[in-house]
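Only one chain comes next, encoded as structure tokens, the form predicted alone.
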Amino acid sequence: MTRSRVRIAVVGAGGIGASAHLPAVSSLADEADLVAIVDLDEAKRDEAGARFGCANLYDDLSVMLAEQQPDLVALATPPSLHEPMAIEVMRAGAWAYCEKPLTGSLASADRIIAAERETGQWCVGVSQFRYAGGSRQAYDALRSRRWGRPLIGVAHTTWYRGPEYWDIPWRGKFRTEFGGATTTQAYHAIDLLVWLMGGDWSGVSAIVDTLDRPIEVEDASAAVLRFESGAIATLLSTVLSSAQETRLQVTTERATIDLDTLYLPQRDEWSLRQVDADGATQIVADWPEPEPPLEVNAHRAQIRSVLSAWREGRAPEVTAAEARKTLELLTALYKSSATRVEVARGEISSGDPFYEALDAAGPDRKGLAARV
């Protein structure tokens, strides 16, 4: 039996929270109920609340559960608050969709998901470039082998971040943000390009630093990924780039897939070329398909996936443990540049400093010691 309407509470008016995750709920009106905002600011709940239309609005995540008992709870806020919030809504009987990073740490990740076989309910990582415009036929076209194997992979997220941006307490701090450029800004492009692949890296080389920006977290690094299949990647990722960008590429057999954008995919920024019997290169006109655009954002067509799984009793698709390969690999990454060795999956278990913490390298880093 399908249960239909779903009560959908959102911690976090600003930020991401305002910008993405209440777009997206307000939008899902013919199926979900916007009961609550969450915010110790009140100036922001009371914004919130008069631009998506919310009575209910509070600065205590657990009054909030305790009077409303919504059946899904957006997590928008500040990374060092996902583990504890995502388990006591968890515990409170409900959904947790969390922002980015899902957690700091493995040993943080394997507390959510033990939370999640304890309570019987599921916390979802957001992961909103696999559900944006044309990332579904490049993942299906991947998987059925289209075009052949995946041989070489490429993610290079090249963003611009001055100074202040940091000037938000918690930004910029291993004990509040977790990490910089990698996790914070090319996190969604990384857990695309790895999808893509299939999922089944197994070591990377990594060189992470703060080049410029005065924060205890990386502002750029760089990395090499091996595959199961034998496939390769770069990932590059910045902040102190004047050439914004995202760019994604798969080299297969026979095709080479492009994405060209900056915050989120759309269907016309994919591209595929190949090479025709005279060695030129062409064009395919005809990929990928037409298909509807993105309503809102990308957040609203994976909170709708997630609202389909919740009202048919299913487990949704980006769950903890999902999350948690991203994090692994992110994490796997950060070590590789603090032990200047190439770090294999499932290398990083209990006892190891980087499984309590996902660059426990921290403020001791190489280039950035120096200036402080």
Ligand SMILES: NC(=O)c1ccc[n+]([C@@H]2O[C@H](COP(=O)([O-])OP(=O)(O)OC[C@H]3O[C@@H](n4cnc5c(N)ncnc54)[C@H](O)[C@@H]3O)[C@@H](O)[C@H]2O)c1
Second form
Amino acid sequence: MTRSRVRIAVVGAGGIGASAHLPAVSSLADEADLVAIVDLDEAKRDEAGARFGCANLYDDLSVMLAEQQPDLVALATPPSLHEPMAIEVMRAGAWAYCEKPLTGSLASADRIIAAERETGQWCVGVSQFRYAGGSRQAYDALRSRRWGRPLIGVAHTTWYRGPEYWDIPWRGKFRTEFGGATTTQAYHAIDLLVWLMGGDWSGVSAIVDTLDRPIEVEDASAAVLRFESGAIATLLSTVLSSAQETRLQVTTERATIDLDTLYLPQRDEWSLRQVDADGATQIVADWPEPEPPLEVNAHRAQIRSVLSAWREGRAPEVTAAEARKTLELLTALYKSSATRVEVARGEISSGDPFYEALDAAGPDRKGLAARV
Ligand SMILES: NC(=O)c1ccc[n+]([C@@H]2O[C@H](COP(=O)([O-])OP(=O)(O)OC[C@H]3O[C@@H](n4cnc5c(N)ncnc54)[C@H](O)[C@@H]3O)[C@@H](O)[C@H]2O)c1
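Counterpart to the form predicted alone, namely the form predicted together with the named molecule:
Next comes the full complex, and the chain you just saw is listed first.
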């Protein structure tokens, strides 16, 4: 029997919960019902309930799961809560739609993957840039080799966060945020670039540091990536830049594709250039399959895709194993900075301190800096 309407609960009505998850879920009223909002903070809970027309407000995930029996639970809570909440949600018989980063270590990701197998449910990782305007078209065109093989990639996340950003207690600390600019802010651009390039990264060299902000986690990193195909890429991730932009570039054998955006890529922020017979650079207008502008936000587009998978009883696109791939790259990037050597994909496994923590040397890095 095909199931139709989906019962969705949102946990965390803070920054991204109130600005993306709740608007996305309530705009999907043709196929889903917002059945509950959970937040420890009574004011945020009440405000979200009034704004999104939901009367079932909770301060406790377990109570909500028992009373509402949702089908899908969006987790927009601090990173250190993702693993326990995702596992609890799946054991209660629902799918989780979990904010990035999926969790704080490869060991933790493997526990989430084990819970998917144990329960038959899925933990979907938020990867909303893959669902933003133009991303799927770029992906399909690159896979079709329309412009030849991807050779060079760039993902630069140059954002600005002032001191007040870290007033929220979980931010800036290894115990609760796990990583800084690379994991928290640049996650989307890195995830999108590696997906566009074919996903086959094979090694990373990086420098990670805390250059200015009074926080434990890094405020800047620079990395070089190597791919199985021979392609190379650079990643720059910072919260110190007044430039406030997200720049992606993929150069293939016959074209260069650019995305210039900030938080929500739109179709018209992409461009495609080719050099013609006279050596002049042309902007190419015939981007395949034009699509309408995104309504609401890109979380909505991903949730819609998750709902289709749920209804059809098939695996969603960004399972915990898929989200783990990005987490592995981030972990390797931190390990490379700590060890000052290139880290290969697959080398971080049980017994390696970086298997147990995303940036295992981060606390030591800060200690060293204080002693110098
Ligand atoms: N995908 C994106 O573009 C994006 C953007 C921003 C943040 N995020 C991610 O979303 C997550 C949340 O970030 P944020 O900036 O919205 O944080 P936030 O602190 O603004 O909001 C988190 C909310 O969770 C609530 N909460 C904390 N513990 C809880 C518990 N035990 N039960 C119920 N509610 C609880 C808090 O009261 C708060 O309202 C993080 O993982 C962050 O990295 C993703």
